[in-house]
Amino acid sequence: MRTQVLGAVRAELGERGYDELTLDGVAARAGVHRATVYRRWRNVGGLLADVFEATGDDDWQPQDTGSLRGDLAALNHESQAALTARPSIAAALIAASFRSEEAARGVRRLWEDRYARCEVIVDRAVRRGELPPHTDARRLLVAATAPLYHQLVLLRTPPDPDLPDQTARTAVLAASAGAFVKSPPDGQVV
């Protein structure tokens, strides 16, 4: 039942947006009694929080292409595809996080999970000698992916098929030059 209801939430959110997302609409689409939805999730915020929670239960891992640039480009292509799908559930969930505190908490947990899973990209690159030791994975991952979100979500520009590769290339150049190396604590030599 949870899978049905959360699928209905994604579909309703993608088609109607946050403002028209209702527990009654979700229950009808999921084919479950409205009292069941009200009892378990209580409100739209509860539904959205559970959608984010369920996303963290998947087995997604970033691709291993054999290079840092390839790994970041693959991650960016996945992100661009999710943000430009019609309807874009990813974009709808991000938008909902600005309107619902439960959704905002959910999106923060989701990003923490995704960044943690993607740290392996940086670990592999350090082991292959593509990056200096002590490269800050989070800062590099944000630098590599943020331009996509800026263009597609904030500016709502049409998707640029070259953008995922360009931002990966730019981030790799900066990272290989040491731009994301963690500063040692005062007085310590790295």
Given for the second form:
There are 2 protein chains.
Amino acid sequence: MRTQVLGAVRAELGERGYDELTLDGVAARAGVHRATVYRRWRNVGGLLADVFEATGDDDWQPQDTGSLRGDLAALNHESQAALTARPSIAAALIAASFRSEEAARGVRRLWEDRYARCEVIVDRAVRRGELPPHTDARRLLVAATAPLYHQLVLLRTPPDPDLPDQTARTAVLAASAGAFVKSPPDGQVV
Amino acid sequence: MRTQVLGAVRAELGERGYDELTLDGVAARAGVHRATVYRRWRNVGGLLADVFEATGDDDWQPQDTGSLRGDLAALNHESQAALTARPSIAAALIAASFRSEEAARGVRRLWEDRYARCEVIVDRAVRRGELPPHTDARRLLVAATAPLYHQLVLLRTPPDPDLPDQTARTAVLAASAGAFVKSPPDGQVV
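Given the form predicted on its own, state the structure of the form predicted in complex with another copy of the chain.
Full assembly next; the chain just shown is listed first.
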């Protein structure tokens, strides 16, 4: 039952947006009794919090393409596809985070979880010798992904098919130049 | 009169947020007749559109510190200060862009204008010989600024005093490694 209800929340958000999200609409779409939805989720904030909770419960892992640049590009292609889908649940959840404290907390936790899962990309690159051991994985991952979100979510520029690869390549060049080294062997902060 | 009214819109947005923004509240705060505000701006969307219009009419220019890294760091410090001010008008305007079409258009135009004005940073670096002539200014500027907005606006991480400089430095390293070269002299795309 939770699966149907949360699926209905995502569909309503994607198609109609946060402003139109109601427990009655979600119940009707999910084919579940209104009273059940009200009892379990109480309000729109409760529904949103549970959507984020459920999204974080999946077994998503970043692709393993065999190279740092390939892994980062694959990640960006996934994000670009999610953000430019019509309707885009990802874009709707981000928009909701500017409307509701529950959604803001949910988005924050979800990003944190996704970036933590992506650290394996950096671990693999270190093991392959593509990156120095003391690489700050989080900073590298943010540098490799931020321009894509910046363009699509904040600047609202039309999607550029080259952007996922370009952004990945830029981060790899910066990483190779030592941009994300935490503390080099000689102890001097770069 | 416009100055008072738009000042009141910014103050109301910063302190109370988009949901609480009303023409009556703005008129009262500005000490201007309600009828005048209704006649000239019609609705909240009209007020927001004019706030963005006025913000774009200023004579803001990026600082000239004498180096690419210094210029980009100064830009990021300015953005971080604007986004972490309490209340933050910048953060309120970005949040409003997820609520209203007028605000979304206004934000888009304002970003476009700001990035265009910042291209002089790249021109100066090219003249100083810090960057190759065929550098894609916009891509460099987005790479140098996106992680800061990503962290503060989307990821909502607490402000990190090192972030403005780190992000500037990363972009400079990537630029020096050729990340933003449009088309090198030999005609081969890097």
